[in-house]
Amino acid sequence: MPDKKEITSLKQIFEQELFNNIVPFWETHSQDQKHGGYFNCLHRDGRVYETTKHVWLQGRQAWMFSKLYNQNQAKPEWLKIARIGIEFLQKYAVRPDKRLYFSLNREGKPTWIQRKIFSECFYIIALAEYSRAVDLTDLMKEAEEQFEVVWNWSKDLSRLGRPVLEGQIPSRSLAVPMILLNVIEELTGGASTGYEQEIEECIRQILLHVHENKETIFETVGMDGEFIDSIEGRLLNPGHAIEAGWFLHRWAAILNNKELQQTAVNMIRWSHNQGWDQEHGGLFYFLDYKGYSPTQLEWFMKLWWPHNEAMIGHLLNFSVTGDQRDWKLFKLVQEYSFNHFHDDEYGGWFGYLNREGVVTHTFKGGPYKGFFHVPRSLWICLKLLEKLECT
């Protein structure tokens, strides 16, 4: 078991990492003083290399950046970059159909549309965090509005453009039930009341990937949970595999359910068993179940946000199970991460290593990493580190 001094000391060194690193890159780089909302794409040294905003990383920082104005500290820096990037979604990024861009120009301007929900997640997580710092009951109400919308169209997503083809074979996938418990647990603050069935929903769909006998969280699934055996069935994302497990690990504690949380344990241990390079570290991006080489070219890099969710998840799982392994773990990827990805040079993480773990791309933002993964890891492992240290 880790001692108080050690606690301690990991606790200190996710603190200064996370307010003398990260948080003044992205205060110092991505903030458009002139257009409103952020510079998503970011060179090493923090110039902006491409204009565009990308509307899923504009909620991601304007979420992260409420969340620690509300639950760290109410510093009128934070709230103002939040609400440059509120302001900015609300003006350019909705459509009147209640979906929303991909992308924007650096004036505003539409450039990108996907056929998918996440950027409306992202919206709704930063509208209610961004409600709570300013006690803006309409902006949670439409945060609330925009949820049902999301919600309707995840139950039949040809409603995005997205067409059901005869030779389909008809399947589920893990990103999204896990997404919409995550903005259920944003949205409400971590309360069940007035969701109870969307939450026991996308519990239920979570579950379906999840197959025990074969200890593997699969991407994809047919309709009842049954194994595909194609690419994409075959498919594993040790790294989404883990995030999704740390969500319903929070949602475990909110119902009080043990058996839920026992489940929580075990996908994060399982994925992180078939993803970790026993070679040179860290955690492959893809794997297929069987062996074969996954058809995705970057399958062998080693990329920050899976990382970022298993520091997350083997901390979760130390904390309620007080198992050494777990600690052992986190430990392990803690220091992977922190001597693969931190920049001494010039602050920030790099996101992009190869399978050695080399910096294959020196950029520190664009268009699939900003203000996101990074601090929201360190803020609550942090937060779990001093938990541990009151104990």
Given for the second form:
Number of protein chains: 2
Amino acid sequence: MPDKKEITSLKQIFEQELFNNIVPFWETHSQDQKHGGYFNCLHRDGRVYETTKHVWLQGRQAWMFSKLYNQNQAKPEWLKIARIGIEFLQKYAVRPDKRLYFSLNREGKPTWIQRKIFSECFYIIALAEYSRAVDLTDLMKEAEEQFEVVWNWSKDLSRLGRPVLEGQIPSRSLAVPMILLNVIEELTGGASTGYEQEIEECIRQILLHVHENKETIFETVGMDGEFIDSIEGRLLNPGHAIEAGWFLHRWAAILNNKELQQTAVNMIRWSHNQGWDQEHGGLFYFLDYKGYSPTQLEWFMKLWWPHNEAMIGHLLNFSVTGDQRDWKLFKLVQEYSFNHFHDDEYGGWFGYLNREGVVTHTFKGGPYKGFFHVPRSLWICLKLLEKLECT
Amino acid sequence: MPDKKEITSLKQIFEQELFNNIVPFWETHSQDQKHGGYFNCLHRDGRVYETTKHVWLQGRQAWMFSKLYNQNQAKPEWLKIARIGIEFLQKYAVRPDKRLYFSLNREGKPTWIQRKIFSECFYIIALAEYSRAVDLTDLMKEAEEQFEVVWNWSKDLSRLGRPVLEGQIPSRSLAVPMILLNVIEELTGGASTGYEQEIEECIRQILLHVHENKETIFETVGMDGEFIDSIEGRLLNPGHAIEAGWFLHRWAAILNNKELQQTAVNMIRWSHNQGWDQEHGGLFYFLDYKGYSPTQLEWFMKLWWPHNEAMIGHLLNFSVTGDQRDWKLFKLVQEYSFNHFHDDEYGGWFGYLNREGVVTHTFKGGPYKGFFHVPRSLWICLKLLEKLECT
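Could you present the same protein in the form predicted together with another copy of the chain, rather than the form predicted alone shown above?
Let us now look at the entire complex, which starts with that chain.
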């Protein structure tokens, strides 16, 4: 078991990494002082290599700075950064029909739209957290209304233009109930009031992906949760399943549901066991349940975000189980992550490694990597370590 | 310079690889005797790991078996294999509006449609080559009509449902004029009759991507061929540029255009120089012109098909230049390919290696790999080696 000293020392490492490395890197390099919003495509040294602004990452960064402002320290600079993101999104990303674009050019004109709900979801969490920072109920109302629209779309994604074709096997994607459950947590600030039915429905849907007898969480399952023996149905995404696990942990705590808590503990342990590369360390990005090669070319790579999710997952597990095995898993992932993703030379974290753990992509921000997974993970772990320190 | 003996020995290697390895592997494992069409998702040992039938690969396989039947040997078995693909596509893949699906389930019901023209293009070349095999002019007429429709779509891809948004920089993609030029070659059997204007237009568009002063071929350029300094505009795909080079070689020969021939020679040499990994060998999948990390996660991987294109490209270069440097490049790529992609144990070729050249995906066929690039390359090189043997 870790002693107080070890916990305190780790807490300091996380604090240092978040506030003296990650936050300053993005404060310094990502703000577009001229047109608003954030540059999210940042080279290793912080230079902007692409001015396109990806809406997922605009929303996520506005959310994260609002969160730090609300929960850590009310620094005017952080609020200002959150504001330029919120204003940019409100002005340019939202269409009259409440859909949001996927990407905008530097000036805010749209360049792409997806037939998915994720741009909208990250906008909602940004609005909600920012509204708490500035105490503007209008913004919270907008977030709630946007959620209602997204909730309805989520029941039938063909409304967003995805083709429905005769040969498709009706199926469920883990990503949808996961993100919606996380959005509700952010909307309510961790209370269940007003969204009891939606919460129950999200949890029910997530659990359809958890096959206890196989100790496996499937990304895609049939409408009743049944296994589908196809490329899609066999697909495992260990980092994603671990993230689903820690989302459920939070609700298990809010709802005081011990059974759900045990499921969350299992999801994180099982997914780690399946996903950890015994040869080279690190979590694989994708696997095939039956051991075929996943068809994704990048399946064997080690991405930063599954490791961010796993740090949270194992530390949450340890916080409720007190089991040394969970602490060891946390330390394993924490050491792998800090040794491989942290950039000593220019600050920030790399995002992509090959199977052996060598950096393959030198940028700090890209179309899918911004100021989100790293600071969220450091922040949540820091708070958990603080609690552990006091017990 | 290679002597006759070396050429003859290489010719035998290509012949052996095509007819005793690749063709039997796909003859044995890919035919769906029950529902028609081909299984294109084949495991290392030939087992079917996914029954979805990807339309690109159905068309390509029907084309390739028709080609071997027409140009190598009129084996009834090859014609029969071509026929089950053609019939499956005609019956299930073509919509009333002449668009084709991207994928069908085993029974032929559609599971996905893209907002692109490639399913259609591979269908056209399959129809055209098969019509020559069975001497059915109706089929050639269908191919010609389908081409007319695709040609019109190609002028404005928003007709296929791709969103046109205000912030997009108007741009040209190398893939479109390339594939259309190749389709015309297959339609006409290598004559320019009837398509003079279309051929000229495709060549004109391809050349907009060739920046002689930079010795670089860009995947995406502005409407007048200008360089765009963005992730997309800086993107290089060396194998694709080499393929464009050898497509132009063929037309340079047909049109007896020496200037075009020199451009083709340059495109292949330049792209090889930029794309070859000096450290580990093999052609990178993607590069960024300014040396940033490409945002594609798989940029550093070595895929089979760029090497197939490069074998054709360098051998075509050598055939017209007689320059020893081109022969050396051909040998370099040929040796790398046979040493890394060929599977001694189960036959067929692997498709995907990591940067160091280790196989990362064990399957022989997948959603984008079928009976096409390997046999096409072996077949064209075999014919070129035969010619060199006789000079």
